[in-house]
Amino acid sequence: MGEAARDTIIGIDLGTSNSCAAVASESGEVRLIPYKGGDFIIPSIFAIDDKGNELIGHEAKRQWQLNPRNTLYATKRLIGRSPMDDVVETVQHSVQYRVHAGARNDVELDCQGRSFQVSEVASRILAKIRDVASDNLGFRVTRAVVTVPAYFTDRQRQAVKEAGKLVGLEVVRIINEPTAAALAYGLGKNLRERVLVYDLGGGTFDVSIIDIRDRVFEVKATAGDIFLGGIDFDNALIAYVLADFRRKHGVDLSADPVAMQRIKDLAERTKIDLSSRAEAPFSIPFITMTPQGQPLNIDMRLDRALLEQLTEPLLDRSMEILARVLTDAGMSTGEIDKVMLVGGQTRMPAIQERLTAFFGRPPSKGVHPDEAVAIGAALYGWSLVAGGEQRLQLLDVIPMAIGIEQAGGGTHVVFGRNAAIPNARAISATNSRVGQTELVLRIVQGDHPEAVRNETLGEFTFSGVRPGPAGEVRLEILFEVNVEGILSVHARDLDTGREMKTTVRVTQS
């Protein structure tokens, strides 16, 4: 047991709404790791109660209605984000806790008078998952494969690794969620198939086209939106309920955090109910009081057709992204062998109907939408330990271009969108001024031709440049993206062969 315990690498699906972990035995049999009570899901929620106790998972969720200002949820959408990002502003409109700019060109979250970096919250959730796994397995878990949305940037991937490091959990490998789901579906079946993974979870959306050739999983193209998920479907319903109440009673409930939390809880439950029922009641007694002290109730009936109408723009967005992936891959719908559904939101009948109409056949139910990602991560962790014939080959892609800012403000693309990884590219550079001893590059990620419209990964300073006349010093800058989609940069002087050290300064806002 001791040796196996030391070698074990668990798989963790660190989700926007819920997280899940799995482990493979020495023979490669995978099981989900249960939490007490037999639940496999740990809500990705962190809170501090009035007594100063930190609560994570189910304990945090239980007190959410009474303590909405100090309960942090859906924080995955903010990890690795700069505060200038319009995503931050959008998140602030949809959550009850407060967010503000942090000192490291990041976002910080307010909770009971304390400030938390997003990676600190992620680290506490990871620590909770690790502790639950350790209790279940009977030894201390120290290593994990953690999944992220395929559409995560380099900076977001780095932030997830950092979250593991903060709690002494070695994130051995980061892999993409759709790729993990494909592993759960295809491993050990000796397949030759091309699958399209439609992954719509609580907070993020990914579409990936993956060729499975026995133990080789090759991603051909990927696209996504890390601001499209089940939460947005809930919010569409919440907005309708608020508008209806305002029209009936002249009262705006959006400024009342406790009322909003009660509405949010019921909106999510009603949305789920409407996947299996044509209509459902939406009733909340004593939601607020009139100025005269009379209680007011929410009492409505909602139906599936209304939910589909309210969320049609979200469905349209997902189908536009899906069409773009096929175009990027240069493929037609007929070249896809199977369409796989991953993520809880894919249980919505309208999504399955849209995909059936688009592909001319219904999507596959070949994997469990909530469990496939954690299972795939555990299988990959097992293959890293087992090695030899069990070793898997994942050939993935960069979700969006990586480049450098040019003098005129444009983006010089180093790696294009959907470039294969691991990958390396060298570009030439020279000194622009006499006697220059430093070269500063601003590195960005995104598909916009203007550098300022893309995500800044950081400013990379190469010191030790040999002083000389302008244009005379010949430098080669090597960009390498590893198997996890994480970037490193090196520079060397071609005339002297001298390697120059790199220092990374994340740009301050």
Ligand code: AMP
Second form
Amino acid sequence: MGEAARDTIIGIDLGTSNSCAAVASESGEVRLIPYKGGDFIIPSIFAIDDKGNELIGHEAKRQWQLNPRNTLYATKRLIGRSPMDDVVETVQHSVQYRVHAGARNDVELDCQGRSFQVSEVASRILAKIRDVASDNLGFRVTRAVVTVPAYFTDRQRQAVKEAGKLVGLEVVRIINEPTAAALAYGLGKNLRERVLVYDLGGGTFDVSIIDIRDRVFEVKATAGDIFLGGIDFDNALIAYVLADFRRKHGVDLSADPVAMQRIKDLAERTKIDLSSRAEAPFSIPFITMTPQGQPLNIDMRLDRALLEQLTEPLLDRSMEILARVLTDAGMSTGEIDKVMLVGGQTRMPAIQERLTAFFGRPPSKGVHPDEAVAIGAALYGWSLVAGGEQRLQLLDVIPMAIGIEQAGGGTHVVFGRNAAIPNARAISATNSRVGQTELVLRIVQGDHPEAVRNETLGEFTFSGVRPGPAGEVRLEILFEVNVEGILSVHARDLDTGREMKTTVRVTQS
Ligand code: AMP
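Switch from the form predicted on its own, shown above, to the form predicted in complex with this ligand and output its structure.
What follows is the entire complex, opening with the chain shown before.
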């Protein structure tokens, strides 16, 4: 194995629908890594068939219609999430496999009678990408830069790292998808530009404002929604088709997983067709039978105007988020040099029209919407290995506040939304009881003033607090967020200087 090979860090775009990998040569030229047959995409799908074989990617997708209950897809939306809020319920409505609360305050997925943690599923997909890349490159790939939505919490980032670890893939760095796209666009062009990345992929939406100054990429503000993506556009179409069928035939197809899978497949294809055509047929023969044994068909024509009407609330939501990011950054539309489109769903003409109306000029076609993220990740991996003059500086922000739960249930914000990272902040605390030897902090991430409405990052217990009168033992708690947006916490006794042990316990809800 050559030196270059051993050092190589590939870039992986671990997408909700599809994943993709890229690699840079020693001189920094990037190419996407092809899968069999020249396809650059690996569907982010994991399945187990009747014989117990594990299938990943295209193999899993091919048998999807026939085995919908044991085919896990769009699982990225659940990675690093606790089963609180309506997450489990929301996802359960749109997938055919079973989703339930896991033992570690996480979400688990059932497949062929077995329960999987979401990071296990992600690890299978990462391993597949790693193996495809190793075959293609002719050496064993062991390191990668992996991208995540900018709007991912600390816990979601940790879960992606853990997924890599499970299969022996070192996730050298997690970077944000919009930042990676900006790298693919701007690196090596000696730019001085402010870009706004509008990234609408299969499952998630991110918008980031990034200042590019040659090799420095500085994120000014970011916002997003990890429950807004192409799948929701498909679901809007599916809901319409189901309602129409119910009206015509009095039959509810939503309880029939095989029928649902056929409708889902065609809904996505029709949605994509309607980006380039004004009208498309929506026909599925023999979708079900009447109680008398008569076959029933779906036979409709859909048009672009209808799709736009059905998905208008989704576009409205993305535009609200976009407006918020500009407000957060204190900028007007005129201060943005370029609007960049990333993610397959941005091919929908209505999205481009809305952005054109908002900014008064059309978005740029500067990057390939499906490939830019993996390319940016590979470029970053390359710069880490090359070092020296090739080093890139990525200055990012945290997407939502990080804080601790206060006694009254409020959130005490430690880092505000869009705080620059890396970052460190110390807060002081005192013991509240005589003889207290432990300090327990619940750390949350989210912008809600009520702590319980935010995502719990963990409960941190500092043991070994020096016993003393209430209010007299002074502690300093140091919060550090590293370049990847990952948090660590330490505590120190201010009088003795002693550092205290931290243990993290993920809370059971
Ligand atoms: P990505 O995660 O970036 O690969 O985005 C995948 C999403 O983009 C899926 O929901 C696709 O259905 C959607 N998509 C891909 N091509 C198009 C298109 N031409 N028009 C509308 N949506 C598309």
